[in-house]
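A single chain comes next, written as structure tokens; it is the form predicted alone.
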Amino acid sequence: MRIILYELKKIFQLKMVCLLFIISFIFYQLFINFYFEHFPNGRPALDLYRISMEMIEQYGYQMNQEEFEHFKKVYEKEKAAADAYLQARQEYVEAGLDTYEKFRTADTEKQEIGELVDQIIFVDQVDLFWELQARETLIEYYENRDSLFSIVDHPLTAEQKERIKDTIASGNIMSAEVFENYNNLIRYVAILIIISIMFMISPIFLQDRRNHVVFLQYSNKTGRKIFNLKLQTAFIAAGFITTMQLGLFFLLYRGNKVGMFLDSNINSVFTHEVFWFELTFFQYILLTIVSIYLLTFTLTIIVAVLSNRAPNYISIVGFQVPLAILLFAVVIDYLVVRITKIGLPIYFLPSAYVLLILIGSFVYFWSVKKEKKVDLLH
């Protein structure tokens, strides 16, 4: 335990922690902060978000046909209010924009018409007209819910068709804006965690090799156990880094005020998303967290082993660049963001993580065994 504590102190040196803080701060400013500051991102995204909350308040987490008809009646009432708004303004009546339907289908290429439309939509930003656009979008999603059958590029299997039918029949209410925002955020948070682990764990063996400490370690049986203890230290450090990064993220994520959607089913015609399993948004969040921890388990082993094998910092960076590209471009997309999506085989996620765990475990035990027998002069 004393060795592990000593190694943890070496990993979390003040200069390394300060550099990690700077890296994280810059990364947040460049990639993550936007999704906090601009959520929902403009209009009608803001209106879609608000109306989705209103739908949950009125109908619960599912909408049946009768409730949908009520939703359309509310839309018609708002259209009548928009008609009255336009008819109360002489310039719109004279331009032939005396009803919302005429306003919505107006030829904005004509300068006078375009200016009148822009005045309401972009200058005055009249909430009523933005809300009407949002309601039209939601009505279109619900009425064209059979379009879910086209979300997969390849021909559907019988199981996929059944899942889509279940989603269509469920009438689950979920905000596409909330779901997309979370996926964008968790993607970048996962990338930041990977960068943090690579940065902090990479020197764990390399420092000893540069200082020729390994010759002392390999010269006796007890010293050869250091390798295993260092790997355990790397797991502890990586787990701590992951927990701190996720903790900071969810602390900030509370400001997005998505609590009402935590019990919403993510399989919804309103998000145009179908998954293999019936998951609430909260369960989906938990699943992404577990996925990140499993990913960091394997990554930590690989980074530590590379640190033990690489002769210098340039070499380890060279090894890690293609690994990072693979993780950023492919692995995070399939194992964190797109988990359990119907476009992937039903057992893809569990199989992928079983494979990751097996790879990580194999590399771990193989490295420990090899380290016990390594030649000092090798």
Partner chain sequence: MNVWRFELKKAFQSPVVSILIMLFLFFNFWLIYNHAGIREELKVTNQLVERFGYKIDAEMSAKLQAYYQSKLQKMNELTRKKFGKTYERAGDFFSEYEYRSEVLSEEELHVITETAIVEGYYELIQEVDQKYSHLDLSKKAKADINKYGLSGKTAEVTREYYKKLNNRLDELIEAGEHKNLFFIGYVYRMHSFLFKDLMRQMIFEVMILVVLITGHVTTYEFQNQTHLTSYASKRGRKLMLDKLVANLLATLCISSVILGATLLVYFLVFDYSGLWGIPISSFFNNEFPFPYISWWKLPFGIYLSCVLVVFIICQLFFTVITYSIAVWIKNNYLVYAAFALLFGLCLLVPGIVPNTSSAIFWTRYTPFELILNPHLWFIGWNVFFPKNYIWMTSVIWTCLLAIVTVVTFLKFNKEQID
Second form
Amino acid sequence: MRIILYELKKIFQLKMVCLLFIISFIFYQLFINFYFEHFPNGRPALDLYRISMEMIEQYGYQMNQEEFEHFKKVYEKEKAAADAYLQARQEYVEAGLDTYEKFRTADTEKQEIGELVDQIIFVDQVDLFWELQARETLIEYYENRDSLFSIVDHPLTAEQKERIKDTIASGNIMSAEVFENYNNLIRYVAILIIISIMFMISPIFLQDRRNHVVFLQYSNKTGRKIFNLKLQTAFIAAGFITTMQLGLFFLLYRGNKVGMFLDSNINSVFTHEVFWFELTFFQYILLTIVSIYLLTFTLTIIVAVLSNRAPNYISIVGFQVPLAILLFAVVIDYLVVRITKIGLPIYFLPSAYVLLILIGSFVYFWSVKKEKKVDLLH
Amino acid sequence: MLVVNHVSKSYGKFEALKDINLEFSNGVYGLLAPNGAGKTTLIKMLTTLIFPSSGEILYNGTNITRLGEKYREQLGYLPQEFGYYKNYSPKQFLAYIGALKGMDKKVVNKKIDELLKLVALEDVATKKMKKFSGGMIQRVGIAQAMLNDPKILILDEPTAGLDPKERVRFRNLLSELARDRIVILSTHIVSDVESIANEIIMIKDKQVLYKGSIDEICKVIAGMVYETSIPYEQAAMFKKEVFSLSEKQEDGLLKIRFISKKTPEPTWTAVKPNLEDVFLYVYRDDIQESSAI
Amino acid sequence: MNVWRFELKKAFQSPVVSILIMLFLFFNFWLIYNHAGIREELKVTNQLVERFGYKIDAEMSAKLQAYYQSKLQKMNELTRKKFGKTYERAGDFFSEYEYRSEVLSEEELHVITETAIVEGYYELIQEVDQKYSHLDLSKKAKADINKYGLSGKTAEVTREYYKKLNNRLDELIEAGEHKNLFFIGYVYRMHSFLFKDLMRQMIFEVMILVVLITGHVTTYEFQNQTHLTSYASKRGRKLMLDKLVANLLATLCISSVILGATLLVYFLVFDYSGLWGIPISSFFNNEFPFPYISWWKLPFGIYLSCVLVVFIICQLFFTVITYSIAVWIKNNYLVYAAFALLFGLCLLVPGIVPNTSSAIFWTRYTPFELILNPHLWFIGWNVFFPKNYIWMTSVIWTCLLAIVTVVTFLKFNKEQID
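Just the form predicted alone so far, so send over the form predicted together with the partner chain.
Everything in the complex follows now, all chains and molecules, and the chain you saw is the first one.
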């Protein structure tokens, strides 16, 4: 344990920790902040988000046909209010835009009409009109819920059909904005975590080799056990980094005010997403977290073993370039974002997990075994 | 008792050591060989950094690989390229090594203070090693090797970077330590071992050539070492006839120390051979070997 | 004394460099392969240019029309025979296409496709004048000001910018620069593919290699404990100069390998014969409602060369930046991190500058910002791509880096090496 503490101290050198802070700060500014500052991203996203909340307040987490009728009635009422709004304004009546229906279908190519429409929508940003648009979208989603059957490209299997049918029947209410926003965020957070771990763990063995301290380490009582201990140190460090990054992220994510949706079922006609399991948004978040941990632990072993074999820094960084490309461009999309979606086979995620654990353990045991026998020359 | 039993080491087709047999009991052993003769290979095997291709190394009758940490617990080692962390102070670094040696924290701290005093580094105990001189670093290395009070102390080129005063101190220290432990000193600086080693091991052509006390080894060339003074003009001719050990200028003449198997001439003075003579003679170049003596 | 030769060797001795080069080339070829499906269709353009030239004028237009009519007639003969049906437009056939594909042979389908493409050219040519006369850049200025939330001084700059661009547009229309055939941008997006997808990918690939190598070579002596001997040799600290030369040479090598191999394959796959002289501002090159307006008349061949020159200049900048960092830091792992940080910072700054400050314009004059949009180099796209953008960035950074390098040398010459 004492050795692990010493090794941890070596990983978390002040210099490296400061650099990690700056890297994270810049990364947040460039990629992550946007999804905090611009959530919901403009209009009608804001209105869709608001109305989704209102729906949950009124109908609970599911909406049945009866409640949908009520929802439509509210729409009609608001439409009447919009009519009144237009009729109260001379210039709109004169331009022939005296009802919302006409306003909606107006030919905005014509300059004067275009300007009148812009005035309400973009200049005054009248909530009522934006809200109406959002309600229309939601009603459309609900009415066209059969289009869920086309979310998978290839012909549907019986199980997929079943899941989609269930989802359509459920009437689950979930905000597409919230879900999309979270997926975007967690993707970048996962990337940041991967970068952090690569950056912090890469020197773990290489440093001692370049310093020739490894000769002392292997000839001391602890001997080659230190290899194993350092791998464990790498795990602890990676776990710590991941936890801190996730902690910081979720602390900031609270600012997005999605608490209400945590109990929403993510299989919903309103998000246009279907998953293999009946997950609430909160459970989905937990699942992504588990995935990130599994991913980072496997990555940690790979990076540490690379560090033990690479002769110099150009190699350790160079060999991680393809690894990073693979992770960012492919793996995160399959193992972190939208996991358990029905586009992939139901057993994909569990087998991916098993594979990750297998790869990780294989590399771990192989390298420990190999290190026991290796001749230490330089 | 440390026994090296028919040990060979090869890397692919290249053979670094061939059938080495050695026995170590308490005392100072001088491992003497020119660079590249396999000294470091032997030492790395004794420290479990590399493994014999065949044969075995036994400590008190058990293979050291099998003993594992029980063996290394008894081991103190100063590598040729002593590695350290530039940003650590000697104290921090020794504490780290203490942890690697599996020592109790309190014991380590006490021992560190003791050792730093012994190697005269107590003033800089908490200064970063970044700014240390080579000799200071070497002394940290010596301290770390002795940290666990080892039963076997293996030192690879330990005196590199030490000044004459430090060297003397270090030699005395070793002599004292060697009373109840094995000290193996690898070096190619003959004077280092000459004064303290009980036994000398010479390696040549991947094998142990001689093993014995200094006197025993010097017997190899007993009665063959002479000194004489000759004019410079004759030097070239003369050196073709004998194996020159050292030359220096004296009173306009060349005073030469050499080895010859011929019957001595009257101007030659027989002298007592020393270890350096043996070293030079044993490791002489092939060309000289064929022409001289 | 060719010390730099030995330094150059250090750059390429690490196997990771060659492995990465192979991998990157594979990525590039893969990208080209994925896009190669349209290569047969693109050949129609070459045929048209061969037949009528690429300049669009009344005469050419008439000839093209006649050619199109004959093609359409041939196609209708075919369809009448096959389906007992004729079409007014080849395009109409394709709205029903799905159900008929099995009946047609490869060759017959080819006839129809070709007709459709010629038809596309013919119909688009009719639209050219109308499209360009409808362009209102002052509207675009307003839209930009809105979009980026500009006001005051920066809004004024934007209006000025579009006035300038408008002048260039008038000049371009006057000269008929837009009236040239090219691959249909709306359909095939060849400009984006070559200059955005492929070129940007290559910029990043070469940048990664260049940074890795430069960091490695520059810190080599310190990393291998040979610094005491090498910097005390006769060449002494001038060795750092050799390292700079070697790094720059390595950059040129890497750039030419990646660019050479990739572009060779690109132009083997996609036939540009007969199109090298067509201005990049051609109407047919447009991919979006807003056209590509190059600030100067740049035929495709010249444009490509200019882009390549800027490409290499940027890579040389990255070399010198990495080099300067490396001389100061001496640990190449941290050098890589520092370069990444600098990259991030340079992208970050323009984003946090207030929209009312003209700093939002000049903070973008960095090679890091520049390489993000290689498809808009030399083109007036929006207020952030002014006429002087490329050469100003090049000149400013050349001066800046020259100063940095000199300071770095002075510092290194006085440095205590231990």
